[in-house]
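Heads up, the chain below is alone and in the form predicted on its own; it's given as structure tokens.
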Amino acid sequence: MSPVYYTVKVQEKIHYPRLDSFVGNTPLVSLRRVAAHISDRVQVLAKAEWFNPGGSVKDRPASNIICTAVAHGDLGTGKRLLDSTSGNMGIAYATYGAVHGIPVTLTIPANASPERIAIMRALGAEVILTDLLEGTDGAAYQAHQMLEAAPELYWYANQYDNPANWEAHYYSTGPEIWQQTSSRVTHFVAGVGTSGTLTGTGRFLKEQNPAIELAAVQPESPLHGLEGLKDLKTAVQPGIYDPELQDKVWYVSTEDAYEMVGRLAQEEGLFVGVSAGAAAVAAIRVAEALDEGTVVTVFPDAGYKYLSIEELWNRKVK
């Protein structure tokens, strides 16, 4: 009796998206308890950040960042990206880098909630932490002289001075807003820390309608709470960042964003972290102001990185 042979199909590989493909397109979410005292023809929004697979807003620029250094061919050559970060900056270059295959060191100040921290030793990133009384400048401090030092091992990223990092959000969280909004958007609401959502979400709306108002969220004071935003009065103000972009600026306080953020987590169902407490803040105040119109604002990352900071969930809400 002859052999029976069976023919096998060989399927093509089928090739499925790199992880920095799902970057982008976040939802749009209304607030509506927070904000129902206000007109019924305005509407307060908010970009849900945490839906990036890095989960924050600085997927956007980190990956554009990346992208950026290795098609002008500045990484890839065994170089080290090196960069300070607040801490989801380093999380989303931690991300990406692992992604591309490069090695990753970054300066943090100490007093970053020690969730980043370990998610950032964790994606393989080398983690070198500052003096937490320097904040976010003398973790940049740091990083130039590590470069100053090592020119040979490190490519600087300096999210502070890169256009990759507005360009980041001028071509997709600004679209995305002006999509989403059905071109309606008047506000837009950002806090600053490099200033990178702000400058490059607002030269897109601005582009789109001129009318469109631009508000900064900065903390109150120099010592403050608000991680990754900074007090532009007195820190060291990033090379990107256009003072003649913005139409006006809110200053909000540590104690009214702890508050902000248990409001959003119990009336809302948002659980966010602490810029976005402040950011919220600003944009309800900006909605009061209004007899019609919508406001948007970025709401930068999740609360699940901040659960060791026991005074910001340790409350009752008012």
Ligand code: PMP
Given for the second form:
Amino acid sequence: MSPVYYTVKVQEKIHYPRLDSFVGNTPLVSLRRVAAHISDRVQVLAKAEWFNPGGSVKDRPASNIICTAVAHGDLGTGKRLLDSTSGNMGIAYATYGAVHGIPVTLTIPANASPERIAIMRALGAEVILTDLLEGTDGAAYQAHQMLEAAPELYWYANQYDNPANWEAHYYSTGPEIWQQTSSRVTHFVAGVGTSGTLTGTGRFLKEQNPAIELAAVQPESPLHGLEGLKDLKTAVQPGIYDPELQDKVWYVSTEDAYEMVGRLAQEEGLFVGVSAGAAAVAAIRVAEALDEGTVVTVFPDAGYKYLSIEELWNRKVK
Ligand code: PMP
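Take the protein just shown as the form predicted on its own and give its structure as the form predicted together with the ligand.
Every component of the complex follows; first up is the chain already shown.
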């Protein structure tokens, strides 16, 4: 009888990519029914940013800010990442902070949706609520104060002034749109919070084709429900904001954005957040004035974090 040989194989681990390598490359979806009245030669397209692992467009700047800080050794000293946020950036910091083993402290206005605050805490972030009447400027002020009081404890990520914010879009969102539209994009429309999306994507697209028009989306009034957007007429201007870059500003009311959110859900199957509704309203206005063209916008996140806003979902479209 021949001997039986058992070979014990030590399997080498296959390398699977880390979570942050799945950031970006989001789908570009076409709006059909809500843009059905525009010319046949005009297309309205939107980047579906909730496909990012952390659920929003802010995965791009947050992962880039963290990777850049790690590369520069800013976080290697055991410091906590500190920043102010209106929600999505905080969720993204908490996500990629967990990936890199970096503790995260966030200041956020107390009126941010409870879902957002719960998600940040679930991801292990320390969340400090600031005066709701002071808005995102108050949250930024609080972060400054905390940094001044304990500079040895924190590394201040400062999304409003950090170039790694807009650069994330310059190196990802812009090239993706250029490639996904086969260089056909003629207009780019984006809501402005920190302005990272508009500045980074806009700079890249204008470099490819200076004729591409850039439109900023702004709330119609300072007191608005367009979570994630900043009223730049009354708020502190972000350091990375370049007012010379945009060709036009569209002012959208909360009411119009809410109505569009309902239509996108019920007519397109796109369950998106409020700022996506505002972006769609502006993109359609741009498209209505064209004979031909390709209008691209960004839908920053999905609707899950806004379920507690009853007046948003209580309307019937059909
Ligand atoms: N919409 C939502 C829901 C957001 O969270 C943000 C980020 N604050 C924006 C739009 C605006 O993006 P940006 O900061 O790149 O201007």
